[in-house]
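A single chain, nothing else alongside it, follows as structure tokens in the form predicted alone.
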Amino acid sequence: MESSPLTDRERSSIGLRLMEKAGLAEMDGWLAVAVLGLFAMSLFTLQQATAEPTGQYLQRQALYGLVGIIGMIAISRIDYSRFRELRVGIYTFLCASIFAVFAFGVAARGSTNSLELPFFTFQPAELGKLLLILALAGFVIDGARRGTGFRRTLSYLALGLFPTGLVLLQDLGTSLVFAAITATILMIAGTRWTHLAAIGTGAIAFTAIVLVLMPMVGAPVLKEYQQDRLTSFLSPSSTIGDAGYQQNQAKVGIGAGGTTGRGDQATQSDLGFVPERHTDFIFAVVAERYGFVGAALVLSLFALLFWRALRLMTLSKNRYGTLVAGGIAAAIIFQVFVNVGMNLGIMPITGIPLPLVSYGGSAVIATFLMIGVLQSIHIESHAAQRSPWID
């Protein structure tokens, strides 16, 4: 006997059982709007810009993001919460990973920051960055019910500064992302301004002695190649040297992309002039490919994702919540504000990637991770309205 057809409202019952199955249906459906646009613009740039016979990149960033997808899933179905009771072993397996880099590292495009697996490229401090916002959140809400003296905070900043001091002998780019996170957090928790400006002060002597007093004494931190990057946006005429070439390359096709862009005409990414294409330098790409348009898209994804993670800031069931998402929104804008602006020539590059659209596996699996967290704080929040408020 021949089957009816389903009806419309039936395929739509089962979609929606599916969903809830999978735990989609609760989810943040405006924050999975901004990530999967994101990427997608990413995989829709790639296609264009890389224009490789094997399609490789393409191939290879559509992996990446179905496991980060598949990944967010998965992690917004664990209450976060959970991660403050492991934030001891979390910190652990952070610093572990960083000091693996130094023993069985393999070096790729100047730094040696990855980890050779067998199936790709691994860099730890990418997904540190996420491990670094639990278990960093996790120590301040269990330090804060011990006093907020000034000894305190140094310790909360300790805590931070040591992997962010590891990376830095690794990736200058990450090791900033990494003191944001901490700067962030510290801000977040109601350290006082006196503290802050304490820090700050630190900070700048720090930056003082590592980029003009250890170079002068013949001890320099920092690459020659690391400290012509942090330096070349001052000079934005200069075309001397290989930083000041990729910024005015950058800014040529930037300028060329007009209001709507030059699409297949886009010759200074599609003939290479534009470096790290796919990478550090795919913001160029979509401005000189789309134009203000394609660009402005970008940034609305951008500002939509981190109007969400700030509002799950202010309905998270508890103060480990609101650090953990304040922690990954000024991860997110913090690299966007980088790469952004040293692709328009008013930052220094630093190698930081624009997060979900440049091309690479463990930023981009991290990345989704993080709004797997994101999601998971949205989730327990619902749930929290039905039962008492926990800290």
The other form holds:
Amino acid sequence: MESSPLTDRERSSIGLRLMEKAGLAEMDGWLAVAVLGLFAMSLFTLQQATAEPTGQYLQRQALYGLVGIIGMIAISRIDYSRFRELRVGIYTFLCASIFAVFAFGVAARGSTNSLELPFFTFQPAELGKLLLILALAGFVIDGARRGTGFRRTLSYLALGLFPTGLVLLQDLGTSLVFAAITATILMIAGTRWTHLAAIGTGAIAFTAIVLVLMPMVGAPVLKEYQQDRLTSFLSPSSTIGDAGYQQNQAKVGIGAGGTTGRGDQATQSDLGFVPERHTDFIFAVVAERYGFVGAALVLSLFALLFWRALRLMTLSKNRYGTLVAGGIAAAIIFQVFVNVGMNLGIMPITGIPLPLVSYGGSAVIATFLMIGVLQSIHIESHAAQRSPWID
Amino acid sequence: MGLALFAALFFRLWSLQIVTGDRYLAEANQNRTREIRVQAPRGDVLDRDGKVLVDNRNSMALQLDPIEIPESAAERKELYVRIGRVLGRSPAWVAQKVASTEKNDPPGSPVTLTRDADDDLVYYLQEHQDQFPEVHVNRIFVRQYPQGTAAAHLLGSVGEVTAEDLKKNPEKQLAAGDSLGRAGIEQTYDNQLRGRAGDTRLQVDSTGRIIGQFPSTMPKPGENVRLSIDSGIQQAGEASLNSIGLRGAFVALDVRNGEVLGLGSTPNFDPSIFTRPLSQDQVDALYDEDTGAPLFNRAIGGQYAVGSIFKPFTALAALDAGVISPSDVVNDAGTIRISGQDFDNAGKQAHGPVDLRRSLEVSSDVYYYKLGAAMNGTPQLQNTARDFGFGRAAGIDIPGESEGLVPTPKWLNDAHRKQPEYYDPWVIGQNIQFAIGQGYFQASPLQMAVAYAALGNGGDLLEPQLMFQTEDSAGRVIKEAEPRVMNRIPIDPAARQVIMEGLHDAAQAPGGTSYKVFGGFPVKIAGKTGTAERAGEADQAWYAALAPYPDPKIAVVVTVEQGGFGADTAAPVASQILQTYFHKQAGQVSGGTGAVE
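Next, report the structure of the form predicted together with its partner chain; the form predicted alone has already been given.
Time for the whole complex; same chain goes first.
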């Protein structure tokens, strides 16, 4: 009688042990469910809703996802605290890669924001969101010991706004994410409210200058189509081809989805009334095809993601982790709000993709890497709990 | 804060999808499909031999989809400028088209920018559809008239359905863009001619490009309406009336069944002018009295004193009343004094002793003055006139008939109660004038023709009909007209025979009033001249004929306003019509001798 080399107990736990070996068991399961659920939603929608060119979007998105998931697992195995030590290098790389776009960038859809790499067109600004979080959080922690004067606050602000400004020249939407990251990290870091108020006032003034004053003196910072998008949100128009029309069509599509969706009858998206249906307006496609049920599921998964990220802020073994988790939560939630809001017609069109759901390699991979950092914070916090004397 | 953001998104999503979802679903469906009404070709109108009087030609119409007209004034203006530029028109012109469509047409009607768009423009728009998603090129059918002005008055015209039409004709299931018969045959037989439009539902993408087609309903072409009109008779009548250059009308009926063989009115007009929007000048010209109001159909709508062609009916009334017998002789001295008033023959010409037959041959007024006087105080003359259809519409199957007037003492008293300043009491003179077709008596040429037809067929008052049969688009008969007898008049055959003899002699005996026209006519006919006095104008000429004598098949009535003696102008027209008729009947009848001396 042959006997198995494994005992029953060993056999039953073989899956678990494999996960342990890969470190998966130590990950935050709910966070993983949220992330993988959202990405599955993306693949499902792309497969159902984009027939042209057949399957191409789906296959490539799946490939991006695979790369992203491997990257996520890999980064979760690294103690995130290392990034704090590397903050100067990270910051330099961040600025250099964004600069590189000016030198070697390729144009797409009216803006130049990507680099042509072998196999892949890379948008440094997407990865830049994570890099900015990791670097800026490091600088803030580092500087905290040296005081909390307004000068310090201004210097962090300058560190955040320098890449933000560079990105603004390439892509308005992404630069807004950079600004949101900067503001969030400053807030979580305990910057005095007077400083924040001053910065807020400055931001409003700056916005006014960019949007109103500069165009008036004939030196517009924003390109015409960007201004068009921002203002069309305030006065929707119905002329084919302009931004207000597109936003209105997306709204019609979402509304038409009703409670359970139109499935293959989702004509607003299938017939091209909904613009950019695989990227910026994919939420409208989900909402039309799968109705309130599908759209609410997507929002719920994001809420779950957000909740887990907030939880990690408190569980983090150190303040750096708190700042990083907060920055990542802010980056993702800001993008969700702006993108879904734009789909629903309550936010201007800014060209911000829906994290993990919109088609696009750089954004998908960068987001998975962010989640990987969150998982690292989770793993480290558990490790810290097991050996409470190490900090 | 994050919670608040999520709550906002959820709420907005819920409000869009659950609360207002139905509205957006409707909008999305409209977005995807564009319903195009495919016009059905309207049926043809043919003459009795199948010759085409009205058919259709294709035309390309440029139409503006009303859904695409933006609400904001600035965007509207931009659209009008853009469209105006392709059409070579001002933005104001486009705006005016839109405004008039919104005002007159059913809600949602396409704005027809031009009909008969030329090919270059059509190709240009089709190639640049993405720049003009609002403008559609549609094939429409436009009425055309291969016979020119022939029968213009009875054919009528078509017009696009208006909002008012929709309200007035709920049973017709009309829709914006349909055509509706506006007058004449087009109006009466609109239900048969119109057909039913089809629907094509086109799937369009966001740029308005057509990318597919949903199941459609095919248009059902209208039925053809074949008229009893004979193009030859129609043309002979029109040409000969036109050659006189005066206003007038003619009617030719088949006395056996009431079929209208010809019916015309001068001056005439070109029916094709109604296929395009009319200018104010054109409209004015159609109604202008100075040009003879060409649109007015004198054959059915004219109300005239008819003069002596009424005499046979006076005679029948008197015979019926026993006032006179056919052989009674009246001495016609050219004038007669009744109740202290003198009544004269035309030119006071004396005809000597006349009996009934002779009274018709020479058209003695004195003879009929006596009859009129004898029947005054009785309703006899009025009753007979009504028996023969006077005083009410004959019932022809096109609109526009006048009723005419049979004067009675009661009618005159009522009229004067309304207008006391024109006090003109009923005296014996009224009945005396009536007896020779004058005074207040009025009839249309059609009514005269119907009455003569009844005389010709022995007493059946037939409803005149233009429709001969309706046919489907392949020519199969759907419905045939049946003769409709409105009244069977008990005419004493002996009396009728004497009257017919008198009418024959009037036309073809050497002493007859129209001998100079019909004396040499190769077919025996019965005919009567009439010369009606009209205040302030030259006399109106009349002629009524029944042929062949003594068993007539056709009745012809012709009138020429200010045409003088009936024999001078009206009889030659009748002669042309009869020649055409008999030429066709016999396939021979050489030459005509219908010319005036």
